[in-house]
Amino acid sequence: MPQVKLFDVTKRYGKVTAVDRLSLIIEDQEMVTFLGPSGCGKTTTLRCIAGFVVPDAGHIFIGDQDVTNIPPERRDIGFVFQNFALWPHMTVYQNLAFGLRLRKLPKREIKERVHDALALVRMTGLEDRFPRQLSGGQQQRVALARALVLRPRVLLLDEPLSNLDAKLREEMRFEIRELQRQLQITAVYVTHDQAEALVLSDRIVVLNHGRIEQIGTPQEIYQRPASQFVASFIGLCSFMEAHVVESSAERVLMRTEDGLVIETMSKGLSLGQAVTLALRPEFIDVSWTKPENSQNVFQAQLVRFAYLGENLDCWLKVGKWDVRVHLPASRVQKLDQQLWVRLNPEKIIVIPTEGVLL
């Protein structure tokens, strides 16, 4: 049974529509991530689910209960805040026990629940420490344990790793995913970090201006983005504008405005149709001599690069277009170096101007 359902949820702040008629079903035990840039509506949507924000229109269900106008404490949710929000004057134990005491649970049960929650996040033995005596990663684990100690039906996480350093962020996102699977809990996660979304999610909801741009698995979002916005927000991508000059059962040819003719595998396109070609770096072959196979092969010029260790993040000029690729540092000699690129017809993402992927 779906655990969270949103129907035409809308939230406005003055003339600004933060969430615009958003509808979504989140299944039981599913990990769904809201992904998008600042101001896209992801945190507002999460806070509507939590009950911290009341929508102007629409309905929100948790299980089979309409919770649209029910206060947060009666929604059976756990919430992990971006800034941890731990009580500085309370010990770790007291932080976790606070919500349980408000529910008037017996002392013995409170002790057992706190012990179990700390064990889950590997914080056993630190019950008597205050938040100021903990590292950032430890504070994040305590914040997570405080949400889990309530044994909620739904766990909500609002950019919980944004205040951690890069290495710790990487470690914690794997821990959160493993914990969610272990507890078999429904979870909704908010982030603007594409790597977090790809690692954590069963499904990703890409938001833009309060609306859903695309919903899909990480593989679907990455390999078949429904719009240029989604393609540019998930992973590295270069773009070319073109139109269809030949469309048959055997092949589809596109011509860019500067005259490059590119073959793709997309079907169902009509002659003259305007499209955007999205190119992932890993699907572009680069060589220093012209390949014998001339299909989708073009001369390129190295115009910029950035050091990544063994590889370089390189910008190539192909016709009038900037194309990004990763090249071995040992092979790059100088700027303006002449190269050849081959665009894999099977891997070119074709996005019609209307935004519908074919």
Contents of the next structure:
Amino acid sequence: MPQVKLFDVTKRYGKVTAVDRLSLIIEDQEMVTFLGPSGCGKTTTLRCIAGFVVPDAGHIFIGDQDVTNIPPERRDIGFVFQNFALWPHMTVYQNLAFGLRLRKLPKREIKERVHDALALVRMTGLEDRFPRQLSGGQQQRVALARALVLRPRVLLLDEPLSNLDAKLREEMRFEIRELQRQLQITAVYVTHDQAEALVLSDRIVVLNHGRIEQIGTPQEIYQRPASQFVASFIGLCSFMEAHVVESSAERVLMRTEDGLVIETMSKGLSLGQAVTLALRPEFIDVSWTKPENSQNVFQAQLVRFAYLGENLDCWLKVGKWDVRVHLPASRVQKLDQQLWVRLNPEKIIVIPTEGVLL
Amino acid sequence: MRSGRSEVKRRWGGASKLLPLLLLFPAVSFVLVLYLYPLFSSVIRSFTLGAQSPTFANYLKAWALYKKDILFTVEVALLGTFLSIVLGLALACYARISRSRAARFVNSLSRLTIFLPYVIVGQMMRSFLAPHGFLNVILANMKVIDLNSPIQFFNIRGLLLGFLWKEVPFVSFIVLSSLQVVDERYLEAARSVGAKTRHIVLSILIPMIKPAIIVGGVLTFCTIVSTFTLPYMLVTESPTMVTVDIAHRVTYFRDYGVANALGVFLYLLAAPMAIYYLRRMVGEEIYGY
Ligand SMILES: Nc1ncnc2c1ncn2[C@@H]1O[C@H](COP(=O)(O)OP(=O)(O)O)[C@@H](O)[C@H]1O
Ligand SMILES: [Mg+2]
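For comparison with the form predicted on its own, kindly provide the form predicted together with its partner chain.
Everything in the complex follows now, all chains and molecules, and the chain you saw is the first one.
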């Protein structure tokens, strides 16, 4: 299985730049996810790799072969569509056999390979069904098998689970990941669902406006988001704007414009640097009485909450900022309750922003 | 909701069964009077005219006089339908896949022919296909033929050209509107497993729009079988088509018995098509695209 390389790939539709000078190397046997909001260019990029879309500029390599101008039928890729796109006039068997027949394989081998591919997705025995006689989940498995039966060099998946119900979607995430590992196939997966991306990926490519915001492992993306956009897109996050007021070997202090002074651990920032502080709910300690240790402790007010089951999703006002936390339902009594929050200095994500405030 | 509905039921209870029938009455009586009555009467008259009791005499006479024309009609209809489907499909598939402006232009231009009546087509074909008409002159200039012995078109050749000229765009029109709604993903999926354009046309597009092809074929067949003007204006030799014979029988001999027998024969040609078409449409499960 080869690498997939994109160099400065650009695609415009009229005034819209769907993909903007995107460069990326996907390693052999790696599973990479394109993650981003709707319209950020995920699908277009994937379709460039498949060959359904020819980029206006840039180059795409699969292995050592420059495929930029090679039509999709000669790229040796497998593609799974969001709406499955199983041919309605063919049975499951015929859907899988179609590509093999085009390759003029002997009948016996076609039969074996279709059988193996169906076994792989646990669909043995449904060979003679038509797509309309299958459930959504089954159709998805067949679509996956159809893409895999040709043993393609690269597997491309465009939101393959978004037409399935929530429960099935969660199961299938693991199955697809398992299959990819088992077959050791290079795969690119497009999704707008961060949970899917976190479960499935070796690396996540976060896209925004056709450009790469950040590339990294799920842990890196979650723990060290490179921008406010990434932090807000993956996981729950609250933000405060501040600037650096003290930066010494022992500590770094940030000050918000409404006067909160917050200690963080980020090194190498110069005095006056404007930053965004990103706070994950799980790294905010909430107490109902004022804690002894007053480092990074601030008074807070409960302004809104929503029922989540065991926990409540709570909006706190800290100074002028909205801070989201999850609190046990049993501890929350009423709105406007006074609380104290402690922001763990080690876990505060500091994102330098443009501008210096002196 | 519930009480509302039972309220309606109580108030309209008796009328609700009669109402649809009443509403349908004009349409049903229209069909009965204007369509089914003439149809049945011509069938009956084909057995009774010119005889005391029902007999096959008219049919025997029709067969004896026009056997060649009947076979000719079947031949033209089958050949014309087949060629219309093949050419119309090719045109439509090309327009669907190439998406070039030229393809779309040719396609919409050819649609104009759908709106021209066959009288005009016959008129055009007469001058276009005449022994020293446009086509023969062009062929002579290209040194394909000698103008002293031009190709004779006022027979099955010209007839087929005339029918194709109108029916190919018609089939293409019907088929293309089905092709347009075939989701691009089906074609891309085929490409991704290695299908070239001809595989996509033969294995994906055509099977997926089979119902539309059948509709186009059936309607074309019925049109060819029943068109009078084109063979009347174009065909100068024997054999000619049955519609011309019917007119001939009525105009020159006032022989309604044989004319009706020939008419019934045309019904019989068209009926299996209509039945096949209807069964197909009902029987075929509609694909989810
Ligand atoms: N065929 C097309 N024609 C015109 N605009 C398109 C086309 N495909 C995509 N776009 C535009 O390109 C941008 C990126 O689209 P897409 O790659 O589908 O985004 P995503 O898959 O991330 O939701 C969007 O603004 C979309 O409107
Ligand atoms: Mg998309």
